[in-house]
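Have a look below at one chain only, the form predicted on its own, in structure tokens format.
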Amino acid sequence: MPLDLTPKIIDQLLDSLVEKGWFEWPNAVTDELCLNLLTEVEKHDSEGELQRAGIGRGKALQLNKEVRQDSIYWLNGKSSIQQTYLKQMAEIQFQLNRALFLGLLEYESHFALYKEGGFYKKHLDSFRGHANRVVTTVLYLNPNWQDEWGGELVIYNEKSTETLATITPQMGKLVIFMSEEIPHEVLPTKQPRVSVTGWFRCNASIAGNIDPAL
């Protein structure tokens, strides 16, 4: 179940990241892999293994329902399904490093579950000059998502309040953006909404112990 990383797609991805800072890739990941990932996160949820997501890092970590309302489970690569997905992200990492010289050394990711009413207000995944996170990825796992269910990812202009894109969380869609440059939010959802959110990072100093996003 490889990614369709044709030269055309690679060029579109690289050009979009350079010119706009973000890229929307419908049907990037097969339905089969998405459904297998969805089954896995539902199992973790039913067994009470998801944890409430917070904002901030380390001792500054806060659980603030006014800012975000999602639960997460970090991928650890122990299942074959996770391994398949992580291999696909490694392909993207290679292409980004090859073409853009970003110095990406690792990838970390988690499942994110927003239950009915869940949201995440406008934020950045990383701040200039303090970056470990360089590039963010979001893969959606929601089959047959309806527009009236909400839960869209809204991407904003870095320098104004202008909305650049409103992206529906449809299964198989992969959104990739520069972590320091793209303010974004998750609008309230009327149905359970599941994604795999990850970050290509420039070092491994605090992997697995930082504030997740989306």
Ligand code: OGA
Second form
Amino acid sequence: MPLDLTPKIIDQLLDSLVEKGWFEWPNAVTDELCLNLLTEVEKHDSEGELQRAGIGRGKALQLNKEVRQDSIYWLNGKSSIQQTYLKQMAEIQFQLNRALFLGLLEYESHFALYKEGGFYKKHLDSFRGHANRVVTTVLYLNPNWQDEWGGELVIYNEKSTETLATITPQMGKLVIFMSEEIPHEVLPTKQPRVSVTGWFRCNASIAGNIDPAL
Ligand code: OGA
Ligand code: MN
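Can I have the other form now, the form predicted in complex with the named molecule, not the form predicted on its own?
After this comes the whole thing, all chains and molecules, with the earlier chain placed first.
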């Protein structure tokens, strides 16, 4: 089933991104696709294929347990489940380019698993001027998430410590935000917490160097 990209929801998404820099979209993706994605990441986990997430890329990659405690698996588009998901993100990319002229060229994404106690301290996904990651997407895959389990995504004001939103990682919810503008954090979770995080990029590389060290 495709994303329910009605003109109304597209307008809401675009207005919200322009005015606030972020958009919370509950039930964006069907339970069926979310459960299939969840099954896929659980299989990769049971086969030991997840890797500890780091900060930065390439030579600058650092494993820093103080900042970030999740394990990831990069999507490679090989399974039909992934292809269905990637097609839906391509629809969003098309709408963002059509209306906002963002010039998004690429989409990269990974599954992320936060085990009990996992968190990701306040950060930005991209640094202004480096023009690599432009728009972030996070799709949650957790059925029947309970408030007392924590694991919320907190969105902060760009210029102060004010909290703008505290978002539960409920299955099917898609959060979309401007990667360079929106500081955010994942609060410690009491239950395993699974998501697909992705980034639309406006360049594949700078001087042939993919994601140069920041
Ligand atoms: C990230 C991130 C947020 C979330 O992977 O960079 O901030 O809610 N994820 O999982
Ligand atoms: Mn992030």
